[in-house]
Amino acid sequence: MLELFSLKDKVAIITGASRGLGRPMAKGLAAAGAHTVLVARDAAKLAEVRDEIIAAGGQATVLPLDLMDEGAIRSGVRRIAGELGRIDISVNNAGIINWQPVLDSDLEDFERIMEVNVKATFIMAQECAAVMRAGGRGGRIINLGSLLSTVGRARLHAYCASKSAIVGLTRAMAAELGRDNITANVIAPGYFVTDINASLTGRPGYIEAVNGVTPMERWGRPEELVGTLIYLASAASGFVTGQVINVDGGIQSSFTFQLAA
């Protein structure tokens, strides 16, 4: 049965592998058997992750690049496909956020968020899908959405727009690439303590406020995304495509009111 979840002999590329949610997810892909290609800007941190994977008996390669550089993404993916002979799994996890009021925000900020969160995801997934199709072995595209793919949040219009776009992009890729046995799905996390929400977790009462609207009454631990990731990356999810899987302690499927009923 465990065979179903094995990524042995597969090649996986994951963005945002230097820290946050991407780091444990990258290690999870490698622990499941995939040769894991680690993408982010910080080459030193990527080398640390690679060394940890290799020390644990896995295989990893670093691919430091800025996701705002289209040419670097395209040439990087092509080089990896040439060197490793295949790409089976594309995990588009890197993302950025910025808090700005709608009426007092600049277009530059909006464009930067869309560029990293959406455009780079598209370019990376497009390049990887071309390699997958040419290999004839199918593949897996897994994009990171958010709780804010579904609901709006004040002062996060660009981030919310980008995370909703991820869902549309993923569903469209699923619709088109299914015939090539390439699936495309979204993992939508709720609240996890990482750098992306460092500006919130330092605010008095914020951690507790999130606990209060989450049925499981706590924040997620980054390692808790690994099981869903391996499921979507492996044969276990062979007929699952175009889906959004919320990993959020139940926050999206419940309505919490401050006063007891």
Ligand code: NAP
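Provide the structure of the form predicted alone, given the form predicted in complex with the named molecule shown above.
The text that comes after this line covers the one chain and nothing more.
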């Protein structure tokens, strides 16, 4: 039964692999047996992740590129497919966020968030899907959404729009690529403790406020995304496509609030 979750002999590409949620997810893919291709801008940080994976007995390749550069994405994916002979899993995790009041927001900021969060996801998934279809072995596309894929938040209109778009894009891919045995799904994280959201956790009372609306009354740990990722990347989820899996401690499905003693 456990072999259903094995990624042995698979090749996985993951963006945003140098930090945040991407780093433990990349290491999780490698631990499950995949040759993991690490994508981000910072080559030095990617090398650190690669070295950690290799030290643990896994396989990894570094692919530094700017996700706002369409040509770099397309040529990078094609080069990896040529060097490693296949691509089986595409994990599109990289994303950016910016807090701005809607009436003060500028179009340049909106476009930048959509460029990284949506356009780059589309280009990466498109290129990987072409390799998967040509190889005839099927594949897995796993895009990272958010709690805010379906819930609005003040001052995060561009980010909310981008993560909502990820759900629509993924479901459309699922509808079209299923005949090629390529699945497409979304993982939608809630609040996780990472270096990226240190500005939030540093606000007085913010951690407690999130705990108060989360049924599990705590923030997620980055490694708690790995199980869902491996499930969606493996044969265990062979008939699962077009789905949004919330990994959020229950926020999306529940309404909780704290009463004063």
